[in-house]
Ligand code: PHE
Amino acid sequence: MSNAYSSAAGGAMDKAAAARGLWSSRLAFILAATGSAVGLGNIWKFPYITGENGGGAFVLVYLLCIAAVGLPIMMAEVLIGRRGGHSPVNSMRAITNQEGLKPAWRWVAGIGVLAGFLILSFYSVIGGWAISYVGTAATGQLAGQSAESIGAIFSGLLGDPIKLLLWHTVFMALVMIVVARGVRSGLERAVSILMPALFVLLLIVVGYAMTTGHFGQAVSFLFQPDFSKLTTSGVLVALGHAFFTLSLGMGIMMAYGSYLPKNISIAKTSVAVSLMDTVVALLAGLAIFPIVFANGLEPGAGPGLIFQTLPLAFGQMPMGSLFGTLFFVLLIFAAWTSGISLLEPLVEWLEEQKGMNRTLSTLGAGIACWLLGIASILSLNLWSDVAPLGMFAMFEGKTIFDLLDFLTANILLPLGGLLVAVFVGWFLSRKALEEELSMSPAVFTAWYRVLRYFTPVAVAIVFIYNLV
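Write the structure of the given chain, one chain only, in the form predicted alone.
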């Protein structure tokens, strides 16, 4: 197999990629990559970390971090995928052979594929919460409930392993059905429906938020910087979230890049994806904060904002059952498109490395992920006192669910992103980069310098901060 990879360059790579399937258009890639980037991080995490860190000043720093850290690494990952023309690990192997670099670099992509697998195992559990809440909202169970009752609904869900297993299974099945159908019939067709639907649902909820009488307050909160509320910790949170929200360090953009035709601009598509992802995050803030303010709730309510604070608001407002149902359907769509992208790199690798067909690769990867997800489910109830690495101070008190979240978000993703920036910025030949990016000399030089000097330092700071 090494001979095949050592000769996999130029036209040979194009033929290999064509045999595996390509995105039909630039729009198809943008929708797929945006679907990956737009997930629970935008609709669940972004609003509450914005609330915790003071609003407008945090948003401004976040936007700067997207441009200076997220975008350069996204372009680097897509470049690796398209130039290699294979799964993330095998793309790295092909490129290192072509460039005469050490083969150990392929493990950079391996870190990302592993991270995506681990994330999907517990991400699917959270996706299951959203599915469960659609039924809860639609049947009027949130109407007129007190904060204690809403909290009891959420606690009851987390304490019921059978119900959690059911919804986790449903979510994983939805993901596997799409991935098993391949690039054009599965991934592309799904995102061409789900992404426009997600935008429509989000705009409907924003439209309702405009009627609450607190929309202006939400706009001021999001877009009027008050730097007295911004701390050093807030800056680092913004930097970390800018990195994670674009699905970087997971092998996803490498996998999606491997299906990108050579005549499509990596720079323009990456900018489009970054902009769309940011727009969704800001729209989520405009949808959520007016509802929060109108009900006298706390914008910095933390992770419980979506599953406890907002349900309380939906239960008190006119047509709350309808808009609550729409909101959680929106959350499912966001989680579903991200779940598809998290499974894809591993499925792509199994197809190439083990010679398995698409269906078997999806079944194998999906079932393994589903099984690991059961451990996360049990850690929320029956195994809530189990801390597998509790003997280490860093992991003290962390359940399996907490541990998987911490290992991926704080170690694997920043480490993978840091190594990608170093690999592309310092080891790939400038000629190879110029061939793939096809940018004007001035723009290329600006990107190249940011990727080489600023991005690795910024990601390293986040990495060290999260560990310390």
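Next up, can you give the form predicted in complex with this ligand of this protein, since the form predicted alone came first?
For this one, just the chain is written down, with no partner chains and no other molecules.
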């Protein structure tokens, strides 16, 4: 990312160069942040948890969580990163020094290192499913299939640990290669082309979904809240997903924020990233649910939902094999850019704190993650009855895969986000915040109040409710 803005001085040439630098840095931030945010969370996870939690009311709570919890915290994270100017742990350290606060605050960034590691272990397994479906679509296996045979393809994949391991390995390798080389410039270019392409393909599937005759039903499923279907655990899932889908509570936005030029609005860029992320998730919902209803499938089918519905659409639409192949390739890219941002914090931490070089820390972190991923793979087949913490009511019936997902998205990320909100809202000086945010006083006050009072209280209440 360019530093040209910092050397802006002198003649018109310099000014033009500086302006370009500024622009490309703002764009670079948006690309990197969107690349991290938009991923399997939007296309795989959002539709299936919406299906499991009854639709409309859940979506409404999720949107509220994005706006009133996620967005304020994203701004807080970017602010910490830009003010600290370093990796998350060191940014926290710099700020606590500056403001005379306890150095223990830097452990907030430490939670992120752990969460990223745990998430990537199973994220990579799902990324592997997407890789596997590229082959399935490209070889025309989806064409004209019934819902049953599409379902059989999916259960065949889940029941085959060797195949799952192979694709999980490929996905982890893809992530490790980019992280080890430490270059993100090529990736940013890729994001700027592939994200819009994914968007267009989603629109194509939505277009097809409109012809199924069940589009209206899907729209009312997604947007007509029926609060009798909403449970307290559903609220926790919605809140946790807001963190997961925006890549919050992990210090990622701090890391990217450290590249943001001083005169770029943190609020506007955060709104842009959150909006894009939300639009992609809602489009995925509009693509999938008409197909669910048109084929009499179960909305609450769980993690396999998109792999049992989208292939049906690709099997029926004109040029479906081509669109299907393209779609899964783009899904891999979306997952890849997110996967990179999941591994990065741990690798950076190993480099900074343990003095390992980049290659070695990537290898160490990546292989450990890959090993843990094997447990998730086995929990889909051979260990599908194993519920390690099943003795606690909260974890009853949760496999290793379910447990990792729950622990990270619903506990670690909200906890990390809660601490960020408390740190920025209650411990940083107001002057520092006003300097970084430079927004109109009214908007600033609104953000500040939400971050101080609403966000921590909301997260705490949802937590406590679910514990007891």
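Computed from a predicted structure; not experimentally measured. Positions refer to the first chain, counted from 1. C-alpha atoms forming the largest set that superposes within 1.5 Å between two forms make up the rigid core.
- Pro345 shows a C-alpha shift below 2 Å between the two forms [criterion: core-superposed Cα displacement of 2 Å].
- Once the cores line up, the CA of Gln98 ends up 2 angstroms or more apart between the two forms.
- Core-superposed comparison between the two forms: the Cα of Asp226 travels 2 Å or more.
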